[in-house]
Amino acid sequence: MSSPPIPSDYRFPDPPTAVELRAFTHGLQPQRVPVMMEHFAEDWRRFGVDAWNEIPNHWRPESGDPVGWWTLPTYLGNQFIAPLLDAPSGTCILQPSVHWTVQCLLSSPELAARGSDVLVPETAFPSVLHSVKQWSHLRDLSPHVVPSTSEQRVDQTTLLDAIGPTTALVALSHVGFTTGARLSSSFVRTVADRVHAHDGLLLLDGYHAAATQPINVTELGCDLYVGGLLKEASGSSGNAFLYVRDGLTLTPRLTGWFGDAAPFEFRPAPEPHPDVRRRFLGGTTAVAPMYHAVEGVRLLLDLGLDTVRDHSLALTDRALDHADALDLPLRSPRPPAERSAMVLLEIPDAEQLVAYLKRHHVYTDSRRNDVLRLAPFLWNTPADIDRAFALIEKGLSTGAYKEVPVDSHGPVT
């Protein structure tokens, strides 16, 4: 597969000597971000408190839509997150983090009323399981970890068999963070149908899937889809999102005054906002991150997610060819239908290889010291892949990477 050309004005600023392959951790800064942050500073200076009510529409200036800080979470949800997920307008909202969103969901009495069991595959991102375990001491919800296959994939048969009358929630990762394995739409839909037959809910964590491929949450049948713009969507931190299926009623107990029906009437008792997605807001929303939240999404939508996916597959195809030539075992799937934007190579002492590559300005990362992860994305070219694997070959063949100490300056790679 040849890599589709990405127009030069979609390039992301980056030092010319570096090859950045950590899209699954933090995307590069889109070129418009500094301008958007200047808009924030100017709006704050110019309007002060009144900016909560109305500011210039910097996101869709041609639309004439009124925008204020108060409505930004839902406005950006409608304009950018809904198209990213092919979701109906009125179902998406920006959130501070997926962790907060899951905590809000677990605090909803409607969830425990549906059953007592929360099914979480062993392959899911740990913080989801951590949240369930923490809430199990406060609410009648019991976490049930579904073991993975010998290939560290979701055991689909075991998961489906585990869904029953006591199932309140099934929480799945759309893409596994230590395998790069992508759940098929047909399997996700089967899970949705099975759990709905028992009046349970399906939560899909798309942090490693959204922004890398076309997604249709309605066709998937999920009740909630969460994710963040930090990674391939290049939205930086503080910008996660939530999709809530239209018609689903939830009243999180963790909601704050931004999720109240009449916050400025200052009533002594809370009243849930009529818009269910807004009930997932807490206290005063952090405004500054929302200014730069969707500039990466804008690029993705302008290019088209099919083009983004084709570009990703072409580069990961090239990476797989190199891995095969070096006889490196894969942790990630080979078939394109199962592949995400990540390629994971099984390498002993992988953290030292990460450090070795970093010294040569090729940036990857490791998980649990037994896999090397790389995720070529929009800002990468076939030459970047060639350069990375030339260094991998040199480091492995000479053993030079084992002489490099792991950087102890911080935990983030």
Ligand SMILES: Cc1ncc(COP(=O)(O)O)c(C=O)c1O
Contents of the next structure:
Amino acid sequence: MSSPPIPSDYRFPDPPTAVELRAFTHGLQPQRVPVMMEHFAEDWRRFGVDAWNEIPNHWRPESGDPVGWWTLPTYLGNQFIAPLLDAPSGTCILQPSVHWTVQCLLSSPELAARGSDVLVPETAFPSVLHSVKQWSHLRDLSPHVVPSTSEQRVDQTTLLDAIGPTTALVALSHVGFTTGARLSSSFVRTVADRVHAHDGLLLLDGYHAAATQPINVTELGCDLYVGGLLKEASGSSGNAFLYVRDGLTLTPRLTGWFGDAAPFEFRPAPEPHPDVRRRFLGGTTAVAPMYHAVEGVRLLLDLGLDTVRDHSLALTDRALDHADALDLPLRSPRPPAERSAMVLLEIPDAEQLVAYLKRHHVYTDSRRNDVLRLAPFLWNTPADIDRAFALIEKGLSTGAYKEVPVDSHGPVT
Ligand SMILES: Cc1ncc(COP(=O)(O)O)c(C=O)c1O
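Same protein, different state: after the form predicted alone, show the form predicted together with the named molecule.
Let us now look at the entire complex, which starts with that chain.
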């Protein structure tokens, strides 16, 4: 396997010899982030209020494109999110979170005009699952939670059978966060065709798919695609995004004056912005996180998403070889076509093993104490995988990991 393509473009955590295998939670910080945050402080100081209208273009300086804080969400959507999703320009926008975006979508009266049911698999992430459960009733929609298979995957037959004339929306995870299982493009396309045959819409949550592999939203046939840049795309909080298919009309009731057609006319009644994406903005946009949002995406696009995917598969291949040698059962899929950028090993008391590895500066995580998650990415080498598994082998074979206390200082794992 080749060496990692661009490790020098990232900043490593302490100690520098640590092995960071938690890209599924947070990617490494790109080198340019401190510079970009310095630009934020400087633009704020130099231009004050006028920064909303115009600032230097720090994102595509060579383009000469005018930018200001006001247009940053759509500018970065066009320049960085659209290529990540192979989407046409004019369809993507930065968002504060997936949760917000899905709730905006569910607040749109156009959904209930298409049908009464919202279908969501029980394995969807809470940003989608909880939103569907909490918001559907407010808009005369009924949430239908589709049970999973015994392997916690989307039950494809049950889901397809559930789509019918009353379906307003189907909301799927492109990659399941509990399994790392990736939906095939042909299945997504089948769902899209069936939903569209009944005038419904398809939403994909690609938080764990975008930035790890080439994606083409047009070929997938989805109407909306949401995700965030916090993980493999190496952004931080407040760095989510939305794609809305060209020509789709939605007028979210959950919106704000930044999504208004004429915000500075302060009219008594709201008027939705002509650009549908912009209607998903709320109150005053938090611009600081946008300064660094796309620096990780820039690295991925420069490298090419095919190369990113090849490197990811090579690392997860290596992890699977080690797991097989140790007879460790897999929760995540084995076939490359179904695999995402994560390997999940079924290990009882996984949290203790995570703590043991952490003590040796190999950073992994666990979910519900029964799986160990390894999410290697661009900054990792084959040697990192070997080191992680040598420790796993030692910890398990000697039982040494059982003596390490789980030293969590907070709720985040
Ligand atoms: C599949 C998926 N969707 C959404 C989210 C979180 O979205 P947000 O916090 O922006 O609502 C996550 C976070 O881990 C996720 O894994």
